[in-house]
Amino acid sequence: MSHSSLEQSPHRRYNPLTREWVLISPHRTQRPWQGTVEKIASPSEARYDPSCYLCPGNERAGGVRNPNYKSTFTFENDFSALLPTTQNAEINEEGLLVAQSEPGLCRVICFSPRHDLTIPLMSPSEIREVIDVWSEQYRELEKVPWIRHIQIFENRGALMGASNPHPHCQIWANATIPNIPERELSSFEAYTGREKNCLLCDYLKLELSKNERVVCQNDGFAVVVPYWAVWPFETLLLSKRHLGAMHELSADERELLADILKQITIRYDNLFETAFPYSMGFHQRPSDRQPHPAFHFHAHYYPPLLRSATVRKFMVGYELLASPQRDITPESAAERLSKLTGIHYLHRNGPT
């Protein structure tokens, strides 16, 4: 059967990073939808928000205030997720009940002291300097002795748990490797040992070559909506040269992040004319002192708007009892947002 006749028809694809199935099936995209409408916050206007515990000189939920920051601000999080000062403790009754202390820290990064910007309305010179702050974030955890991973996030609109408009991102530093991380890791490193070569390497030439899912890229750079994707208008961004953590970047590279990170963050803004939301995240090389040769630096970019901006796909049913499952190919989904314009909606008359 060939590549367009199987992608109208119910079929699953594989995701070599987490060596699990993804069911599509293209055909259910004609449903009619009665389910849940959501409502999407619109962009804020205000440069400033009183209310807003994150905005400069405000006094934050756990009753410290903020500096006057002027444009990155960086933090201890106030209700942190996991401790430094965990003890270590064990429970092994047997092999049914485990469980075991999980030491680490939490750090909220504050992208602006503007309350109404957000990445795709930020100027790439201030996109790199949020990527200077990752990557030093990245190069001090990495020196704590015991963590072994740092995971950098951004968790974007209420619909995605963000608990504040206000433009940031999260980093947790565990003392453990988390289940995605380590499923990628053994797949990268199972991927070398028998081709000899990166994984993400390989597929990436490969997606270029098609060019039949590719969103966006530059010289440093490339998005692409996965073939295994799950989400909607899932997306992929991954490094051209190989390397395995954002502090290996060079100066130009940093910059050309910068960019791509604009240029796909635009798309999707400009897909419902809306503040898309979205978790996203970089998978870098464990940090535990082992140099993972293997790895390649990547971010994953999940957003769960499906047919606009008040529709949005739940997992449920099947997915949470079965396996992953979605009806827009990856195919049109890469198409929808490689055609879409690179000026902000909200531009278009002109910045703001």
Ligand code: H2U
Given for the second form:
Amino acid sequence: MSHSSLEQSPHRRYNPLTREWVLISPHRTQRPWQGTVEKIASPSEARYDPSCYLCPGNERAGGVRNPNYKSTFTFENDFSALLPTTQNAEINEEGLLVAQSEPGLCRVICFSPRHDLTIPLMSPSEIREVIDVWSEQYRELEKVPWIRHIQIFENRGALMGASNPHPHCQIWANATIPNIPERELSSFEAYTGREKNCLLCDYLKLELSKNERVVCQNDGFAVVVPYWAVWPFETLLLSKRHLGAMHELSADERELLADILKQITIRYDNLFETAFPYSMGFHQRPSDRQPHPAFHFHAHYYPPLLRSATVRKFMVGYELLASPQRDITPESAAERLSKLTGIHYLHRNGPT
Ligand code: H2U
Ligand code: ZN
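Let's see the other form, the form predicted in complex with this ligand, since the form predicted alone is already up.
After this comes the whole thing, all chains and molecules, with the earlier chain placed first.
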């Protein structure tokens, strides 16, 4: 079947990273919506919030007081999901009741002392400072002998479970490689074994030559709505150079990463003129002291909003039981995102 005849009819697409299929139903975008209507919190206007547990000088839930930090601030999560002191233990009853202890470390990184700044509103040099902290954290955590995977992720907006609007992200570092990075790693390795090339280098080349799903790019990075996207405005951020982890980026590439992070998040905010909610995270090669040459550094953005700031996608029914599904095509999502201006809607009359 040709691409054009596929566009209007139900079809499934293959995700080569997870080796799973997604169902695309483009004809369903016209259906009426009488379901939940979301209320998205407007961006905070206060530079400092006395009740925020992440603002400089304030007390956190555990009673510790934050320093008067001036740029970024990293601390051990007071409610860590993983603990470094977890003792080794294993259960295996007939291969059916199987469990293993899982030691780990959880940290929180505040991006800025300002309560009201988020990545799209920060300056490139402020974002660059965050990138340097992400790299340093990876370097520091990969020296811990039992750590094999480091996940940096950001939940933005209450809709995605963020507990606080103060700009921040989390790091969870643990002793085993979790499900999704493990799946991706084996896909990278299988592809390189077969094609003698990198899966995402080849994919990026294809996307840049077709230019149907590219949202934005610079000399170091490109953001595409992947061919197999599940979430309405899901994107994949790819480094143009083949590398496995953020600390391998040159100084120039770090500037370019700051630029592309700003570009994509400005477009997200401009889409519905709101503080666009998403979960995003970087996939870096496992930190298990193996080289993993097939792994390609990238980031995923998973935003839940569908057709407006008030209608979101839910993963229910068929998606929980059978396969993920989407209505608007990745091509139309990419077209809408790429046509948006690169100036944040709150900065139209000049930065605040
Ligand atoms: P989220 O907004 O993505 O939930 O991240 C905030 C994290 O901050 C969350 O994991 C931690 C929570 O455990 N936290 C502290 O470590 N100290 C506090 O005083 C409150 C929240
Ligand atoms: Zn704050």
